[in-house]
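First, one chain by itself in structure tokens, the form predicted alone.
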Amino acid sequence: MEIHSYDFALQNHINMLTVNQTFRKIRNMEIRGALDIAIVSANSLLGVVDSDARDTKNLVAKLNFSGKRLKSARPTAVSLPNAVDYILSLANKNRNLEINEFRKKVSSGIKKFIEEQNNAIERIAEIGSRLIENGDIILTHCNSDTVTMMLKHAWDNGKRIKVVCTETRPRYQGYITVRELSKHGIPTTLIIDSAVHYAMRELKVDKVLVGADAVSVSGDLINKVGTSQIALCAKELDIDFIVATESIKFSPRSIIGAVIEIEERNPREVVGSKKFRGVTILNPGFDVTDARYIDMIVTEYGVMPPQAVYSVLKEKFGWELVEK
């Protein structure tokens, strides 16, 4: 079962996941989507806060150990270390408190963090849907909870749109998007990834709308592999390329020059059990779209050009995210 954190019917299941269970589910992509990963990880650390510990020092050590393990699950999803580091910063700030007071303070902080992230996606859907016009044909890639909610919000507000979805090989996350949108009543077309340029031209796509796994200080987008090619097509065809993302996916460490690692996935996702003697299988999970191909980024703070990411990072993330 895939976990979506904004689906509150699943919240009890999420709360029961241990750190090791969360690590495995993120690693195996049973839990997917950068925001979902951040929220589920925060919930698992909330469980650590409530676990048995001799004293505050021991509990802080448990949190640090657990956080390190969680961060190793998916190297590209910046929201994961952002969420974990924020919680660890709360723990380190309050490490001098008596253990019961420590639990109360840190638990409250984690719950507030989770609430803010869940509210962010709804806020982005409200803001971003205003960019969508009645009659728009919109192309999207992979599966983004944020994008899907934005499209549903526009539809529910009377905007009769059509959506074109890529299959998003090799894991076919586009199928999830197609199911969700068509079930909501939105006319949806599924295309193979290599038909993007053809579809954008022949179907007269008005906008491209994608999510994000990370955004660097320069405004460059790290998203599902294939995104950069779509951006190039959009630029060539003079189609707006819009990114919808929560600010938790901005990369604070990119300010100090850290490079966001692109995850190389298992070759079996591409070829299954087939054997190709002497052939190397390249299966990157993500690629980088240069900021110059991005027209705007929609966050919970509003619509901004990619050049504004630096200001948001300095203002909103000048805190413990970059502390060690």
Ligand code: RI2
Given for the second form:
Amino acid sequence: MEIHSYDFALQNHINMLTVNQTFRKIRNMEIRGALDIAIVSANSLLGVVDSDARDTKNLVAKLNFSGKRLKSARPTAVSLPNAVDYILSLANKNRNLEINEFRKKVSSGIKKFIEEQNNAIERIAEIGSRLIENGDIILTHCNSDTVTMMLKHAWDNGKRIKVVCTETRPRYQGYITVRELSKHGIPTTLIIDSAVHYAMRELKVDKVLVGADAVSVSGDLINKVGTSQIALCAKELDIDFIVATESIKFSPRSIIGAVIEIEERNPREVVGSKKFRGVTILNPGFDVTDARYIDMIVTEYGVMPPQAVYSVLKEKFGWELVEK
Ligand code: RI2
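In place of the form predicted alone, output the structure of the form predicted in complex with this ligand.
To see the whole picture, the full complex is given below, headed by that same chain.
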């Protein structure tokens, strides 16, 4: 069965976004999802590689400046700094090349990087869909392209699944998920976030499947706020908790003790223009699910336990730890 290529709506409008446009669209979440923001950022650096510059040194300086700006757009999804740092390490490695040679080399490196990410999500859909059984009832949270692609692939392979999806307050990304899956023909149920435990029991959920914004060296998952309490419910009810993530979301800097920052978002997302005198509003975008609640992580390299994250990080991100 052919996998739908990763041709999300994004592809239509990313082509020639400048670094500043990309920064703004990521910051206001017009472009969102951990993988998408990495791909779009990489793509905007392609534009910098082609821009006017006095010499290679000047171009490398422009890339470093742009990379820093992109990385500051949102703080939690590690795929963003990983993508940018990879490209900057490529630029720094080739800084002694004549400018046209440099452009050729770095552009082709960036294009290859983007292609690898597209291949990774397709590979995860293929591998992960084998974990899904005919008749499964699967609960998901928020909107992950990696998860929806896997579910659609399972469906296309004849697995008659049903999906339960949370609204995902306060920004309701769950609406994107239910629309996309039901358009694909998959029976989909929308629940409020606080109905997770009830729905797991009443609807007899078989598996929980979520995406990732970051995964630390200890195998802990950073994903949309609410994920950790879903994992607790799954543990209590003995339901498999599965994470679908490209390895670009693994955090190399967590090996050297860096803590992944949890984005604190505008209180207006929670209360709108209502006023609550003397009340503090806490609006974290993400939370941390301890590795002990995770049964499996599906990556482009295959299915692994959270304990295997360390080996993948050591293998894959040597450049990152040397560069910093
Ligand atoms: P994909 C999203 O964050 C969600 O937390 C989702 O699970 C994660 O990114 C991964 O998404 P946000 O950008 O890369 O909505 O699988 O804050 O699309």
